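Have a look below at one chain only, the form predicted on its own, in structure tokens format.
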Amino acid sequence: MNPEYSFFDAVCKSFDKAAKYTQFDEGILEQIKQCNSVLRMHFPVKIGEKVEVIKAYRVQHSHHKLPCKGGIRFSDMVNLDEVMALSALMTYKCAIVNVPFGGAKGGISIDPKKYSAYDLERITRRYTSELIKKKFIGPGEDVPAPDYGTGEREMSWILDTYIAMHPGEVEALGCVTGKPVTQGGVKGRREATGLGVFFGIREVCNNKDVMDRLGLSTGIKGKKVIVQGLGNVGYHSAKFFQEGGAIIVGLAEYEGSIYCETGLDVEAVFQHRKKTGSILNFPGATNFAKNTDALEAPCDILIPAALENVINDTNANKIQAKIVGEAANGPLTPDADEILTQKGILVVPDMYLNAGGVTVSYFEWLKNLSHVSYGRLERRFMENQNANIVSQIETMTGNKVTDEQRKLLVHGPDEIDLVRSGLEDTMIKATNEILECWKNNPSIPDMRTAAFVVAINKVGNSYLELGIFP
């Protein structure tokens, strides 16, 4: 792979490839493509007896809708190019799944494993105060979320810092999403990205035209799946694929990868790794020499769910999967994209496939603004109504349902039911919209380009409707 590779340039290249299939003026296209606001900061934090200068970023890609939305990652690999690229992908992602946010992204250039929880809290709180000073955070301005290296803990620190600096602000809970449920979070957020990946791929596999083109049967059941990465996204993706009837034949992590043609039990592998510190030497599985070898093993569906650029011009020709689902952000380089397309492999693009996180973050933000949890107003009413219906049917038919059947029929939706239902509907609609765009424009070469066309049309129309351009 080219050492001068630019992630943001790669996103722009995909954008330009799709732009010719739209009808917008070059100026509008340029406005959509560029990052609106870039905040690059250095701030001192005392770590032990020394003062460290921390490098951090927050990029707001688009203001066509507010607030902006995007995660914050902690990694020593964080740089401005990466944050700009990820913020752009957030804009297009939100547009595709009809979440009314502009795209944003943030990052702190540290290795979180090298710091204590106390030091990470100090760094996170200082970063938040810098965002507040520059108005790069707020429920109506810019709403961060977890990303690589961050989670509920970091989001609660951000929330507490924001509330401390905005006493009495009634919408303060909406300044960040991915929070613990006790701090205004929403049930189902933790597994949302992985579940969204499953819903998206499942809908692709249910499309007969696409499956016929790939020489596969419709449906998820029986499909052989390899997942790279056993973090939050990879673990939940693998888990939901297994529950959906797919066979998980390979798993990869940074310490190595394993393969078993008859299938791996995801939870058992996860527990094995917790106990031994590695997925290697799992009973019944074969170890691969390198962790990247799993990417090249035979399967129907490959899910790269780790970092970017793992499939590039050096290994793309060796990929044997029929479908590559980008659960991570930017796991394929543009060169790899071209190679896989020429091989007839379907790439389901990251820009919508991993939108489960931002979709459920949107639900969390709405919950925070409404100050009421999902299901609280209607759950008991629905249960009482359903119970009355069941009783009436029993009286009319003279038959009694079992306790298990009654429990299933009477059940009223609680928060996690409604969140998952909303996510499923979102991913099904987005998948079909992209596939329909592709079908109606036969000259569009691949699904990624079709997804960009859908996104550009929605963002471009938003700018026109705002009246910014005469």
Contents of the next structure:
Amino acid sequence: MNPEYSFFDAVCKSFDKAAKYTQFDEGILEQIKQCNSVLRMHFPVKIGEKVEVIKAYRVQHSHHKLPCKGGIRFSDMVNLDEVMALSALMTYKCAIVNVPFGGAKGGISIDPKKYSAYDLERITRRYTSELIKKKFIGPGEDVPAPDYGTGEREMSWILDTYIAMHPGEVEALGCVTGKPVTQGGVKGRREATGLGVFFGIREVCNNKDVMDRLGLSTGIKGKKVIVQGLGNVGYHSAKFFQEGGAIIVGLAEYEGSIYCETGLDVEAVFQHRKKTGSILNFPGATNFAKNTDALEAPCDILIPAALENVINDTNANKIQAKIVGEAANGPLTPDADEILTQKGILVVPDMYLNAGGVTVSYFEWLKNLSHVSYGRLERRFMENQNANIVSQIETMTGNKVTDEQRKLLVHGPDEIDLVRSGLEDTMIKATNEILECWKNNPSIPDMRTAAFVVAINKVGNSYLELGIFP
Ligand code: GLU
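For comparison with the form predicted on its own, produce the structure of the form predicted together with glutamic acid (GLU).
Below is the whole assembly, all chains and molecules, this chain first.
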């Protein structure tokens, strides 16, 4: 791959391609495209007997809506260009799914596997202090979340550091999302990105025009799916696809990949990997030597759910899937993107398809600001109402429902129900908005460009409404 390759330039290139289909003048387009604020830091942390200088970043791509929002990744591959690109994708992602935030992203350039939990905690807390010092964190300013290499544990360290330095701030819980449920998190956040990927692809598969073009039947049932990466996003996506009736024919991880024509049970593979330390040698499945081999195997839907650039000019020509769903951020290089489009493969773009995480983060933030969990006020009321309706119907018809049916009919919505249906609605609306935009403008070459057009229109209009430009 080209060592000069810039991820941020690639995002800008996609932006420029789409900008041609919008009506904004150059100044507004330039303002949307650039990163508004960049914080680069070096801070010392004592690891054992030695002082280590840690390199870290937080980039706020857009202030057109506040707070800014986006995850924090821990990886030794983190660099400024990557954080800028990912923060830009967050702006477009939030706009597409109508989450009223500007985009941001953070990163610490470390391999978390090389540090103890104790050291990671001190690095995370020090990073948070740096963000506080520069006002790059706060419920109304900038709200981090998990990303590659981070999770609930890191978010609770961030929260605790923030609270300690903001005593009495009533909205402090909203300074970070993706927290454990016991620390102000929301139920359903952990699996949100994977579930969003499933809802998004399911909606694409329900669209007859699109499926006819690809030579596929509508619906998710029976579709052959390969998922690359069994981390939080990949694992949950694969599980929801399987539950939705798809056949998981391939799974890939660092150490290799496996394939089974008749379908793999995702949970069983996950447990096998936990037990043996490897995805390979799963009973009934064929081993592939390389982890990337699964990407090239036959299937209907390919879900790259790990890191960026896994599909590039070395393997794009060998992809056999009809649909590639970008669960990861930036899994395709621009070259690969063009090759796939030329081959007639539908690429469902990252910045909308993996928006489930930030959508549910938005629900978590709202919960934190309102200080009440979803369903708390209405759940019991709804159950009583439903119970009354059921008993009225029983009296009128003289028939009794079974206990099982009663449970189903009476059930009042609790937090997980409301979060999931909110996410489902969001992903369905976003998918249809993008497909509609594409259909209304047939010269738009691909779905990524259509998604960018939708995003640019929303961010651009919001700048115009702000009245910044005469
Ligand atoms: N890191 C996730 C993303 O890239 C989630 C961001 C968030 O919840 O703010 O979309």
